[in-house]
Every structure is written in structure tokens, then in C-alpha cells.
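First, one chain by itself: the form predicted alone, in C-alpha cells.
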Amino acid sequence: MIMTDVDIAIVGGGCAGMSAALSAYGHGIRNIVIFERNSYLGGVLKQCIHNGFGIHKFREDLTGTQYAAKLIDDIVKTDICIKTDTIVLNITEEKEIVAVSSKEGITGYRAKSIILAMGCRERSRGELMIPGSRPAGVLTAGVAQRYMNIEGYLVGKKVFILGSGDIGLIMARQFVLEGAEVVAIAEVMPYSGGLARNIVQCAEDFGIPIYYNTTVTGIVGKKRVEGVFISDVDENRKPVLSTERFVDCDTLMLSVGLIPENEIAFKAGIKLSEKTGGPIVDDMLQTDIDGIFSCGNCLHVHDLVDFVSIESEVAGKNSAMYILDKIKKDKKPLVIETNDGEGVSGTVPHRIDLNKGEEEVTLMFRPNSKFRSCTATARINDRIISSKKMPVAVPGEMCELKINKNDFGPFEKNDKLTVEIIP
């Protein structure tokens, strides 16, 4: 196979991939290629016609399509190479890439640096193991969104929704606006997994009830969904069968979480985090393979696309610095790992090198429960190096805490930087 040499290869042409490419281009790298499996750039943003995007990044209230258009407009002003309708089959530790497309067949690329920006996918009915028949009318929120906003089909007239994630809440509102009835939303947790604003604007404002501590325990129907059985759950989230009742509906929509898309990373031998499902990275967003970076929803699932852009710009910059040899490679690594403490889940980055990268580091994490009037802290043993008071912290909204490497002071080899939430 003839190998094409490139400086930076980016896997994924959504928000993360485009933001990383523009950042690397802005830092002097010109030989950049983006691989995108769809026939267009923008990823899931192209089907998001609701607003709420861009407030942090562009200081504007945009729809997802408008947000994508801004990035695409900037991309086309450059000479960044775009490979749409192209699937990356494999990457190696030597940063070699094998891709396939209908136009070019199987092609090979040799990159100086690779940025992983594949996004995430939805959990399906099969992963939830919901019993019952397999009729038409069972679909995920993202699929429903695509059918309605891109293909122009109303997927149901009487809809029951499992899961109160942001996409599910937003689609509940859209169903009502399109003339359908949303019977209710069931949430297995005692709280919603969506942003507070979406709970209010998409459910409460439209009179859609949310049943907490509730799940779907059966699907009824032959050719089409005729209804579902729902049950309360106990403290271990197991159905209490004595509470089972039938709900009449013709559509079951699943909004039950997102999973980082990392099959390619796994095949390449990149270490993945059990908690986030994404690669284990340092504070430069570099994986455990030298020169391969990760960002966006394939690193950890974000609640706002603005934060995806901001994070991906960091990955793009550091990938450029890696190629330009501006990362301090001569200094011996001085690494401390991060650790989830009480009330915290999925801290990123997973390790911090005090001899490389920027002095200020942003730690991102999710609360594992609801907290009010709490404090987020980062400590080494019993020594707190950073803290921030928060009026409220919920699992549906990512938190961040800034730390400075100059505040670390001395630490032992096996010490960890622990992030926790103190009520």
C-alpha cells in the first residue's frame, strides 16, 4: 500500500475534529487531513435544530446547525484536506492509518500526530436488555432526531420516553410541537440526567410528567408498539414487579446515555478509562501512545458542545506543538495521577506532567449525586491545592476546577491528586 504522509490526521469531522483542525492550523500546521464517515462535516450538530449552542464559545445563542456552519465556514477558508464518506479501519502505534471509501478504495496514511475525535454513540435497547416483542416504533433519541429533522418523518403520535437525558428532553418538546402526544418520561434515577434548563423548558413548560425511580420492564406489540410496561425501582435500581403497570403508546424512545466511540483506539492498544470509556490522557490530552491525542465526546461525554470545542482546541494546539517540537521532551516526566474522591466521577485528565504543558490545568468531572452549597477541591494527601464553592452540583452538568502546577509542591511517587466534592 502506498502511504501518504501528513502532519496531523484527525479521525472525525464533527465539532471536536473541526475545532482541533482549526486550532492546529492556527498554530502553523498546514498538512492536515480530516476523516469523516458521513458525507458532510458537522456530525450530530447537523440534526440539532434547537438553540442553546455557542453561548460560551461564540457568545451567541445558536442552533446546532448554525454552530456547525460557523466551523465549516472557517474550515473551507483553509487548505485542510477533507475526506468525507471515509471510514478509518485501523490506526497503529507508529501512527499509520488505514481508511476506506467508495471513491478511493483502501488508502494508507502516515501521520506525525493523530487526533481522535470520533464522538459518541447511544445506548440501544439491546444493551438495556428490555424484555418483550420487537415491533416497529422502538428507537433512540438521536435516531428520532435524525428522522424528524433531516429526513422529515414524524416517527410516532403517542410517545413514551425512557431516560431524561438532554436529547430525550429536547425531543419530547419537539414531539409536542410537531403535533404528537408525549405520554410521560421515565427516569431510573431519582433525578434527571439533563440540564436544568432543559427539564424546565422541554418537560415542565409542556406539562410532560417525569416519573423518577421508574423504568420500562416490557414492550408490547407485534407489527407496531402498542404499549409498554413500567415499574418502580428499588434503591439498587431493580424493578419492583408489584408496581408494574401498562402505558398505552405507539412509540418508545430511548434516551439512556451515550458511550464514547473508541473501537479504533482500543484496537490501537490505547488504554481506556473504565469510568469515562475514553482514552486515558495527560493534561495535554495525549494518550499513552506518544503523539496520539484525544478530545471531545470520544474522550468523555460532554453536556455542552461549547466545551467540546474549547477542549478540542487544546488538543489541536498540543498536537501542533508536538510536531513543531515545542513540547519539552528533554525533561524527565514528573507525573501525578488524578483520582476520583467522594462525590466525583470521571475526572479528566487522568495524569498531569509537571514538566510539560501549560502551568494552569482544568480538571473536568461529574458529580455522582446532587449537591447543594458544596465545595469542589483538589488535594494531594491532606493538602488542598485548589477549591471552588458551588451553589449546586448535579450529575447532568459537568464541573470544572482549575489548578496551577506551581501549587503542587513536593509529593511522593505513589501520591495522587484527589478531586472530591465536600457537602
Second form
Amino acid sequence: MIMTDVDIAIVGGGCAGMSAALSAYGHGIRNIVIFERNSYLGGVLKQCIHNGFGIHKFREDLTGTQYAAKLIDDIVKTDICIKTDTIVLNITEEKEIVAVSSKEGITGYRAKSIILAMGCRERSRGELMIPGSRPAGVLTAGVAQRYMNIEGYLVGKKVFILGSGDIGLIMARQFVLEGAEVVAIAEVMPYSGGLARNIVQCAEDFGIPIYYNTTVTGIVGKKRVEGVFISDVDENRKPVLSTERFVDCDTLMLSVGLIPENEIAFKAGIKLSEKTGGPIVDDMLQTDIDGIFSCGNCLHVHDLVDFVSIESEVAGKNSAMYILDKIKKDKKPLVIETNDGEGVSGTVPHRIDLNKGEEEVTLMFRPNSKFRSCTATARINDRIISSKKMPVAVPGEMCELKINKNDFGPFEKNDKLTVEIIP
Amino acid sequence: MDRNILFFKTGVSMYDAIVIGSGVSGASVARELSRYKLKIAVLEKGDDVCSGTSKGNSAVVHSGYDARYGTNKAHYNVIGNAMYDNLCHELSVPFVRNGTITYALSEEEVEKLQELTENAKKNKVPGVKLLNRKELEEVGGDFGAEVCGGLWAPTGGVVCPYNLVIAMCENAAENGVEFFLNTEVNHIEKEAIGYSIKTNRGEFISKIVFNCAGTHADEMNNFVSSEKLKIIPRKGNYLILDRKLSGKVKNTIFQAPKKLPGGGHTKGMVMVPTVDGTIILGCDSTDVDDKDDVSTTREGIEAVYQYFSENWKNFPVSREIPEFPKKMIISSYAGLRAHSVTDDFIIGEVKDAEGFFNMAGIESPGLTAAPAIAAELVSEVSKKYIFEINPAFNPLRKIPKQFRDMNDEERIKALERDKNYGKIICRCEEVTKAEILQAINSIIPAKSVNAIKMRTRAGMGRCQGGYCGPEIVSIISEETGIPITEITLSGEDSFIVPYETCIPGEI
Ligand SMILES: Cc1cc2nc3c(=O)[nH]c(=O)nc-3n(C[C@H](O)[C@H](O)[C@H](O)COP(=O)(O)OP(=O)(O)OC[C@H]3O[C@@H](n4cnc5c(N)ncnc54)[C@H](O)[C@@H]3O)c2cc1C
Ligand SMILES: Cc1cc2nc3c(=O)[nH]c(=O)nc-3n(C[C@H](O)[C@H](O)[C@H](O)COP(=O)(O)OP(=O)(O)OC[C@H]3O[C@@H](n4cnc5c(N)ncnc54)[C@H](O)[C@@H]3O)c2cc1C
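Right, and the form predicted in complex with its partner chain of this protein, after the form predicted alone?
Every component of the complex follows; first up is the chain already shown.
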């Protein structure tokens, strides 16, 4: 196979891939290629025709498609090479890439640096182990959304939704706008994981009930969904079967979580985190293989695209620095690992190198339950390095805590930086 | 010409032999029959071949130590097992003799295994050995501390059951057998010229009938015979683990057999490394009423889940993956054993119905045994009715190698032939558009999303069709001209996207 040399190869042309590419380009790298398996750039943004995108980054309330268009406009002004309809099959530790497309066949690349920006996939019915039959009409929110907004088809007319996160809520509203009935939304937690504005604008305003502490315990229908069984759950989120009841519907839409897409990273031997499903990265967003970076939903699932852009710009910049050999090498690494403390789950980055990268690091993490007027802190043993007050914190919204490397002070080899939320 | 049109024009269709059902039994019989110059039809009520138990089971080609000596089950299990290498070679179906281990946790269980070892000897199963803990380790790896021994059966294997059955059907079709899908037998009557078979799609007449109707085989028999059969559907639930674990489990591993409260026994829970790299965990055993209801049950799924959570430590894979990897569960399914109250396969001509042949009560080890039963049965029938050999019979079914299994060189070549190999449709299982088109245009065309899934594995991976579903729907539509809103998951009214979205301004 003939190998083409490139500086940076980016896997995935969604918000993350494009933002990383633009950032690397801005830092002087010219030979950049983006691989995107769809026939268009933009990733999941392309099927989000609702607003709520770009408020932080562009100070404008855009739709997903508009947000994508802004990035695409910037990309086409550069000479970044875009390979759509091209799927990356494999990457290696040596940063070789095999991609395939109908147009060009199997192609090989050798990159100085790789940025992983593959986005995420949805949790399926299989993973939830919902018992019952396997009829048509059970599908995930992303698939329903794609049929509706890209292909122009409606998956059903009487819809039951499992999961009250933002995606579930937004789809509920869209079903109604398309003339379908949304029977109800079931949420296994005692509260919604979605933004308050979405609960109001997508469910309450349309009279769609949200059943909290409730889950789907069975699917009925031989060929097409005829209904679902739902049950209350106890405090351990186990169904209380004595409460099981039947709900008539022709569709069950699942909106029950996203999982970073890391098949090719896994095959390349990149270490993944059990908690986030994404690669283990340092504060430069570099994986455990030198020169391979990760950002966006394939690093950890984001709620807001603005933060995908910001994070990916960091990855793009560091990839450029890596190639330009500007990553400080004079000093020995001085690494501290981060650690999820009380109330926190999935802290990224997993490692901070005090002698490399930027002075300021943004820690990102999710609360593991709902908190009111609480404090997020990062500490080494009993020493608090950084903290911030938050009026509310919910698992549906990622939190940030900025931390300065100058504030770390001395620490021992096995010390960890513990991130926690204290009520 | 579309066979169905021909059929509707002539009204009644006459055949030399008709096979009811296209599971592993019906497919084996049909393929064996196609060795002779006969007009043969297979009637299948599902929208695709292999719509019954043959697609929901443990996928194990049993060695034969378990089936009780002297029964049909034992006899055909051992012969069937030996046929698998050649059969799968002829049909280009992957088959692996990975060996089966049944492990014991107590002296009592070792005794049970001792009995099985003796049974195996009588059944003439090659190579079966009762191993102590140390010997077991050499063969099968490091079992948990509580495991005190195991039964080793080297001839045990794994096959993809629907892959095999589809291959048999396609090969039979290539050799002239006609397949009628969506065709349900509602009644059978004995007439002067043979049997009149009434279906939802008209009447078929045939001199010879093979009853391979799985859980419904008793009904077929009872239409024509005064010797009534009774089949009890017995459900088993399974979990499937991600292909990411591929290679981490080598042997098929059973727990020691357990007695069933309702009589008989089950082989108990099993961990099976499939030929596709996934791992199957199952199954429980519960008698049910509905013979077609393959919905999974909460109790069943929980039983499997609980067993493997608690016993994971016993399996060698636990050395590398210490806890039951719950996040690796990608799907679950259930199958129905066609348990006959006589507790054995019921094979052969029905006493009071000449020309009507049963292959009934084909429960485990039916997948293993069916090719052997069919070969023997059809050979006997051919002698009785003096069938003429079909000189054109070709036992080989050639299929192009799957993209997933190609190396880079082969992929480059495939792409030179057909650029559709460059379009990956199912990313989890690496299925290309070329393979989807092959399935749609195969001799038994796949026109539903599930039919394509069964042939190509598209949609069977960890995302369960989340990415490829919409792509497949549009390829079927493009290729067949069926409108998108009429594409089904599995025939009848299982429409996937029944409506179009409204045009702006409509509401
Ligand atoms: C339904 C929904 C609603 C949302 N609503 C909002 C909102 O209201 N406001 C907001 O700010 N944010 C919202 N978000 C979040 C935000 O849109 C996403 O977090 C962001 O777009 C993710 O960008 P990404 O580039 O990481 O992933 P993606 O957009 O998924 O891009 C990944 C790309 O990689 C490609 N790819 C993957 N593997 C390969 C491979 N092997 N080879 C080639 N290409 C590959 C994929 O095709 C895809 O195009 C929403 C997200 C969803 C799903
Ligand atoms: C849980 C479980 C695990 C098993 N594990 C194994 C194993 O590991 N190894 C092994 O060797 N065996 C195993 N078996 C047994 C094996 O799966 C069966 O013996 C075998 O699949 C039966 O095949 P069949 O063709 O007889 O029936 P089926 O596969 O059920 O086929 C019958 C066909 O007839 C059709 N049909 C029914 N009624 C009508 C009608 N009226 N008109 C037209 N068509 C009709 C059905 O749609 C179906 O397609 C297992 C079985 C179960 C349930």
C-alpha cells in the first residue's frame, strides 16, 4: 500500500474534528487531512435543527446546522484536505492510518500526529436489557432524529419516550410538531437530566407528562410495537413490579445515554477510561500514545457543542505544538493523576503534567447526583488547590473547574488531585 | 419469473415433495432432496427462511456425550457432529471445533460428569475425558479456585446457526428447490394423489410431505394422523457480549447439568465463543404456552445475568476480566425448544399416513443432529420411492469472502472489482454496501432489514443498527423499488418508518 505523508490526520469531521483542524491550522500547520465517513461535514449537528447552539462561543442562539455551517465556512477558506465518504478502519501506534472510500479505495497515510474526533453512539435497547418482543418501532433518539430531519420520515404517531435528558426532550417536542402524539416521557431518576429551559419549552408547554422514578419494563408487539409496560423504581432504581402498567403506543424511543465511539482507538491499544469510555488523556488531551490526541464526544460526552469547540481547539493546538516540537522537553515530566472524589464522576483530564502544556488547566466532570448550592473543589490530600461555588449541579450538565499549575505546591509521588462536590 | 405469480396463475401447485418449515431440519431435508430429480417446494410462514428456533439457540455443535445412550438424540448427534466439517466446507460457512468443557464445582457434580463420561463411551463420542483440576488447566486454562474438575469433549464445535441454515437453503435453491416465504400451512388433507396442503397463499399438492415445522410440528402431524403428538415450547433466554471480547474465550463451557422440575434435564448455563467473535451467555429453561413467542422474559434474563455475575469467577476468562463485564452486553434473545412429551426426536414415516414424514420434537441437540437425520431419512425415502439422481446437483455454495475477513490486499482487489466495497454501511461489523446488495439480490432475496442482518451481520454489533439502520432501509428501497415507508423490519406490517414528515405549513 502506498502511504501518503501528512502532518495531522483527524478522524471525524464533526464539530470536534473541524474545530481541532482550524486550531492546528491557526498555529501554522498546513498539511492537515480530515476523514469523515458521512458524505457531509458537521456530524450530529447536521440533524439538530433546533436552536440552543453557540451561545457561549458565538454569543448567538443558533441551530445545530447553523453552527456547523459557521465551522464549514471557515474550513473551506483554508487548504485543509477534506475526505468525506471515507471511513478510517484502523490506526496504529506508529500513527499509520488505513481508510476506505468508494472513490479512492483503500488508502494509507502516515501522520506526524493524529486527532481522534469520532463522536459518540447511543446506548441501545440491548444494553438496557429491556425484556419483551423485538418488533419494529423501538429505536434510539438519534436514529429517529435522523429519519425526521435528514430523510423526512416519521417513525411513529404515538410515541413513548424513555429518558428525559435534553435529547429526549427535544425529540418529544419535534414529534408533536410533526403531528405525532407523545404519550409520556419516563425517567428512571427522580429528576430530569435536561436543561430547565428544555423541560419547560419541550415538555411542559406541550402538556407532555414526565414520569419520574419510572422505567420501561417490557415491550409488547409481534411485528410493530403495540405498547410498553412501565414500572416505578425503588431507591436503587430497581423496578417495583407490583406497579407495572401497560401503556398503549406504536413507538418506543430511547434516549438513555451516549457512549464515546472508540473502536479504532481500542484496536490501536490506546488506554480507555472505564468511567468516560474515552481515552485516558493528559492536560494537553494527549492519549497514552505520544502524538495521538482526543477531543469532543469521543473523549467524553458533552451537552453543549460550544465546549466541544473549546476543548477541540486545545487538542488542535497541542497537536500543532507536538509537530513543531514546541512541547517543553527540557524539564522532566512531573505528573499527577486526577481522581473522582465525592459527588463526582468522569474527571477529564486524567493526568496533569506540571512541566508541560498551559499553565491553566480546565477540569471537566459530572456531578453524580443533584446538588443545590454546593462547592466544587480540587485538592491534594487536605490542601485545596482550587474551588468554586455552584448554585446547582446536575448529572446532565458538565461542570468545569479551572486550576493553575502554579498553585499545586509540592506533592508526593502517589498523591492524587481529587475533584469533589461538597453540598 | 416470480414464482409467486406463476403459482397464483395456476391456482394449485403440484410437487413431488413438499417440506414444511425452513429451519435446520427443513433446510437439511430440502438440500438432501435436491440431490434427486424432483419438483420440490419449501413452505415457510416467516418472511425469511430460518424463522424459528434455528436462529435462537446456543450455536453449539454438540459432541454427543450428553444425549442418553440408545435414543435418537444420541445416535444422530454423534453422526451429525462428524458431518459438520464437510458440510460447512461445502457451504462456505465458518465452523470451529473449539472443544467443550463441562466443569464441576463439587464431588457430586464430578460424579454426574463421571456418568456422562460413561454415556459418551456408549455413544462412541471420540476423545471424551474426565479431567482433574490440573489436567483441566492444561486443556482449558485457569478455572476458578472452586472448580474441581471437568469433562473435556474435543469434538464439540461452534457454528453460526442461521448462517448455516441460510446457506443450506440457498444451496437447495441453486439446485432447483422452490421457496415460498410468508406461506403458512393451515391444514393438510390426505387425498388420492397425495396430500393437499392449505396455506394462506393457496393450495399445494404433493405426494410426499416432510414435517419440519419446529414447535408446530405436532399440529402438522395431528392433521393427518390419529397418533397425536404434543410439543411443549420451552423457552431459553440469552445475553450477547460485544465482539471486543473476541479471542478471550476459547472453549464452550457448560456448568454441570441440572435436573428440571418438569422432568428431563437441561445442560444448564453455558458460555459460548461464537464464530463471529461475540460471546453468548445462556440459558434458562421455562415451559411456555405460545409456540411463536420468542420475547425475552425478565425472569429468564435475570437468571442468566445472575448466574454469570455470581459464577464469572469460575470461568478462565475471569483471569483477564475479573468482573462480569456488564457494559459489554449488546443484546439479548430467546429461543423455544420444541420439547416432545416423549423426550426424543420423532423421525420417520407416520404409521397411518403414508408419504408423510415427521422430523418432530427436534430440540437440542437438533442443530447438530438435523443434517444427519435428513441424510438418513431422505436416503430411505429415495429408496422407497425410487428417486432418480439429479446429475446437476452441486453441493458447493460459493460466496465471496466478507470484507470483514479480508486482508488489505484482498480488500484492494475487491474494491477494484466493485466500488461498493468502499462504502462501509455497518461500522460495528464492517459490512459494506457490496455485501448488502449481494444479500438483496441473492437467490432467496433478503428484502427486510432483519433478513439482511441475518445474512450480513449488519446491525448485529454493539450499536444494534443505530448507525446503519437508516442506510440499509434506503439501500433496500433503491434496489427493490419498494417505497421507504413500506420497508419492514421482518415482513408483514413491521414498518420501520411508516409515515413521511409533514410538509411545512401542513399543520
Ligand atoms: C440530539 C442532540 C441534541 C443536542 N443538542 C444540543 C444543543 O441544543 N446545544 C448544544 O450546544 N449542543 C447540543 N448537542 C451536543 C453537541 O451537538 C455535540 O456534543 C457535538 O456536536 C459533538 O461533536 P463531535 O464532533 O464530538 O461529534 P460528532 O458530531 O458525532 O462528530 C463525529 C464525526 O466523526 C465521524 N466518524 C466517526 N468515526 C469515524 C471513522 N472511523 N472514520 C471517519 N469518520 C468517523 C462521524 O461520522 C461524525 O461525523 C446535542 C447533541 C445531540 C446528539
Ligand atoms: C434455547 C435453545 C438452545 C439450543 N442450543 C442448541 C445447541 O447449542 N446445539 C444444538 O445442536 N441444538 C440446540 N438447540 C436445538 C436446535 O436449535 C433445534 O433443535 C433446531 O433449531 C430445530 O430446528 P427445526 O428446523 O426443527 O425447527 P425450527 O428452526 O423452529 O424451524 C421450523 C420452521 O417451520 C416454520 N413453520 C412452523 N409452522 C409452520 C407452518 N404452519 N407453516 C409453514 N411454516 C411453519 C417456522 O417458521 C420455522 O421457520 C437449542 C434449542 C434451544 C431452544
